[in-house]
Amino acid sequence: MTYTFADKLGSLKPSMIREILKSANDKSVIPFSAGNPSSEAFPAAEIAGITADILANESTTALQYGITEGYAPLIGAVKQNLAAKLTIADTDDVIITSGAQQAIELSARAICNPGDRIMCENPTFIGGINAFKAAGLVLSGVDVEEDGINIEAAEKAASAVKMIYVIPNSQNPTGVTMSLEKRKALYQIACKHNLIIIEDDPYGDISFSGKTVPPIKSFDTEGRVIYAGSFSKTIAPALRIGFALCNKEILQKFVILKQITDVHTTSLSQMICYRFMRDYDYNAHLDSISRIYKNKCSLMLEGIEEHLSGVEFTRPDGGLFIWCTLPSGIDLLEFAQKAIQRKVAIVPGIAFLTDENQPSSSFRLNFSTPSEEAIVKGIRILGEVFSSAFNHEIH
């Protein structure tokens, strides 16, 4: 039989960047291209015996289907935890998600149609990118810069454009904190230009050095931001629990696309979320990961100082990510394929471009996932690598 596939389809196709990084799935391999969160940060031993007293003891609730919006105490929960970053209107509310991805799909379904335009931060979160191509839309990036995004190139796209798509903490991939300047003005863009905001936050409560830029909803005062955040990077990402604060207007479009799709996000998962926050110091848990994450990137900053010279590189204060550049000249992607074939996996940046014909000469690394051990030979490989390309460039 021949199948012939939707249309949305055509602009999800396996990338040559994806076949380099099949490898990565070798256990020998060193996982710089990973996303993932630390498994030594994972509350293992909390959630089973959460999951073991919820089994017990609110079996039903926790295996019965629920109400779209979400488990009612978990949206409390998350509803107090939001309030030490900001003051939650009365024409706002929380859904819970299936991740944040979610809410971003939710989001570019909700608001837009096949063939508006939505401003993105170039380079962006790849999830984000097919989320918005799925639904049809047509992606104008707009470049970030040590401090977040252009205003002024975000000021000129903003008149073609129906929303705006940003993550303003320790950016992925760049690893980049937007400033709160930077905030204000997009957000006054937004008004300006009766724009929506999404704000994909999954990384705020990763900090290193304890300081945080308020939230860009935190000051909405016309209900066009809506919020994303994610308890994937700060308690597990299995549980598959996001949310979503935004206009109850908004909401209420969320729910009726959410019903199509899942219908709700899985009970046991909010449910073991929820205890999780009530019966432990949740912000000491993420003071303790905080601490995990900032050994790991100090670890692999030096390494980049030592082992990379010559290569630019952004210095994140939180979330996974690092991403380095290289001198003009090197070749990304046989760079990237060297490193491979030394066991050494890195994500090409043209992944996380508008434009998937923009050249590139920069690269994502993580340090979430790899071990200290693996970071320290990862990035001395890397520097092998380079010195090889950079010496064979220069001669």
Contents of the next structure:
There are 2 protein chains.
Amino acid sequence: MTYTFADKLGSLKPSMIREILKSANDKSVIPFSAGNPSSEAFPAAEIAGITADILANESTTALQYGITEGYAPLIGAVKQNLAAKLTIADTDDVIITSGAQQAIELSARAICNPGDRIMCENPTFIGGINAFKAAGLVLSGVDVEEDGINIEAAEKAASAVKMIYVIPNSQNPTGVTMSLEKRKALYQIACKHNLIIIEDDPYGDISFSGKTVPPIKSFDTEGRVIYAGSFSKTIAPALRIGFALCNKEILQKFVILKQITDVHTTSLSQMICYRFMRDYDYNAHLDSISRIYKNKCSLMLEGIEEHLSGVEFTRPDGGLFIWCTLPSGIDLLEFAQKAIQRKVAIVPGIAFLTDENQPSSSFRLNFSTPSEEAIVKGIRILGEVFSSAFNHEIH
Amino acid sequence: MTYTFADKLGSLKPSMIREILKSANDKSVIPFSAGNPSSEAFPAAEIAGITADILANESTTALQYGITEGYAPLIGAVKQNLAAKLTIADTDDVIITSGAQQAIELSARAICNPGDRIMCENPTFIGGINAFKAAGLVLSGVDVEEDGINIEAAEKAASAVKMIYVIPNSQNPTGVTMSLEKRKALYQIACKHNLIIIEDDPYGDISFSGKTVPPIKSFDTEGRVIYAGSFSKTIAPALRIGFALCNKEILQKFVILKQITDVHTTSLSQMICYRFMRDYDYNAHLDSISRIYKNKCSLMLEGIEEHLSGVEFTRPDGGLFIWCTLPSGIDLLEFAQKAIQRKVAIVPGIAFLTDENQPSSSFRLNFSTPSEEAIVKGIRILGEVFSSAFNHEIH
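Same protein, different condition: the form predicted alone was shown, now please give the form predicted together with a further copy of the same chain.
In what comes next, the whole complex appears, and the chain from above leads the way.
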């Protein structure tokens, strides 16, 4: 038969990143295109020990249906952990989700109707862009500056939107952290225009400087911020454990939607995250993985300074990504293509734009997936590709 | 702030079953209302052994991001297992989903637009009803008879719908298995009206008689059947592993939607299911759990015959449920209420109707969750409630 599909899918493409990820199964490619956390940062031995204990002593809880809201001890541990960053309102609560991706998607589907507008940083996370498009939403992109979203542009865009989506810490793809002033200003904009904010914070627990900026949720007196967190970068992504902290009225809608989406999140994964937080020094673990990421990031930045002179780049204080912008006159897609011919994969910036018809001379580099050797080698190769492109252009 | 939510959510209620499940945490209640598989049927020791081995030897695969389509060895094992029931077309493939619930939801979202009609058995699975409503679909309910869906009514309804949703084996909630003739007739209706069929088969591997009817997918020469399966009833539900077998064009749309929903299904759960099928005699395991369910079902049927004379009931050949219908003159909701006062929980039939404004004098009994002692005691109590209601009505 000839198939016809839902209209909303027309605007969606398979996540370019995930497609590149698949082709990057080619072990000879240096995966600066990836978005994976560092495998060496996974607490694999601890997880093995915890899991053996769970399956020996609590197998029925791990195997029988659980409730949609999530495993109660994990909800408690998440709230205890959040208490270091903010005060949880009595009217708020936590729901466990199948990754923060699910928290983003549930937000879009619960709050908005097809045709509603959502304000996003531009560029932003592909998984956010696609979730919003699949919910039939229209994206209003607002440029990201060195200290976060452009507030004047956000103010202008606010009157037409229903919701705001931002990644304030070590943003994907730019690596930029939003200043406290801008967080407060954005919250005021949301109050003035009666908007919900999705504050997506998968990277907030990985800080290179040790300095953290209070989340927008920490000054949310009106219950208009949905704070989404994840254990993908702090414990392990394939466990697929995220969460949302939000007003209980919103949470109840998430529960209804999650029931029909996947009933509940895998119990064993939830129990593993809980036990890891309970039985180990979680803050010491975060410090240790922050050091791993910081070292890799520094190494990549040094390489960029040495080999990519003339390329603009961000200096992230956490997360997984550095955002680079080519000088004018160099064609980005040609650059990316020549890089992949030399077995170095990068993601062209266009993948992250809210309007894919915009031009982009930027690209995203991931420093968490490749080994230190691969970082050094890959940046050197990018430098060679850059030099030859640059020489080609100016001569 | 005052919240406004997506319009589609207006028609949805939290799954009555899952809400009852939560309140049935009261251990003193006999949970005939549940939908849980028997915990004693879980291969807990085998899972503990497998998991220890996976985390000792393949921890990076278990913890790092995987691909959206699913863990390749599990896809292979699922296909090998399906080969006993049907021939997989070259144009078809398998995607791993987070429970069969996700396969149902992805089908609705990928194929249909809001406002489209879907034909469902009436009564049917609440998770299906809610998934379709959340996708903005309108339900066309077609009555279920002793041998499955009413074909004349299905033929009439077909011209107005885009998709058909059926549970041909041991249907939830009725326990009815659709005859081969009706499966073929329904497929012909789908061909004539150019419809997609979702064949939801969570119970097909649990057969009391050992007789099985070929799935609709087995005569799907046109690629119009999406066959959804699950390990929730055969290995363990909290692993949240299901799958869909369908045409690759449809599967590609599922991949796009699944990327934005939960990125991929928990890898450890997928690896556990694969290893259980690889390392153990899976068919012997299915025989063994079928015996557990058959015994519990027989015990419940005996109790019904003894204590609920005048109540009509189905005799399922598998699955988890028996469907009972009260004689006229007895108010079902009053009966259910008196039963819960006596600490026996049942689910009123209205929960499963495609049009909740229809009347219903039926209720669903689950025989897999309660112990054998609880089955005997609970049915005796229902008999007492029934006798007193019946006497009350006729005197």
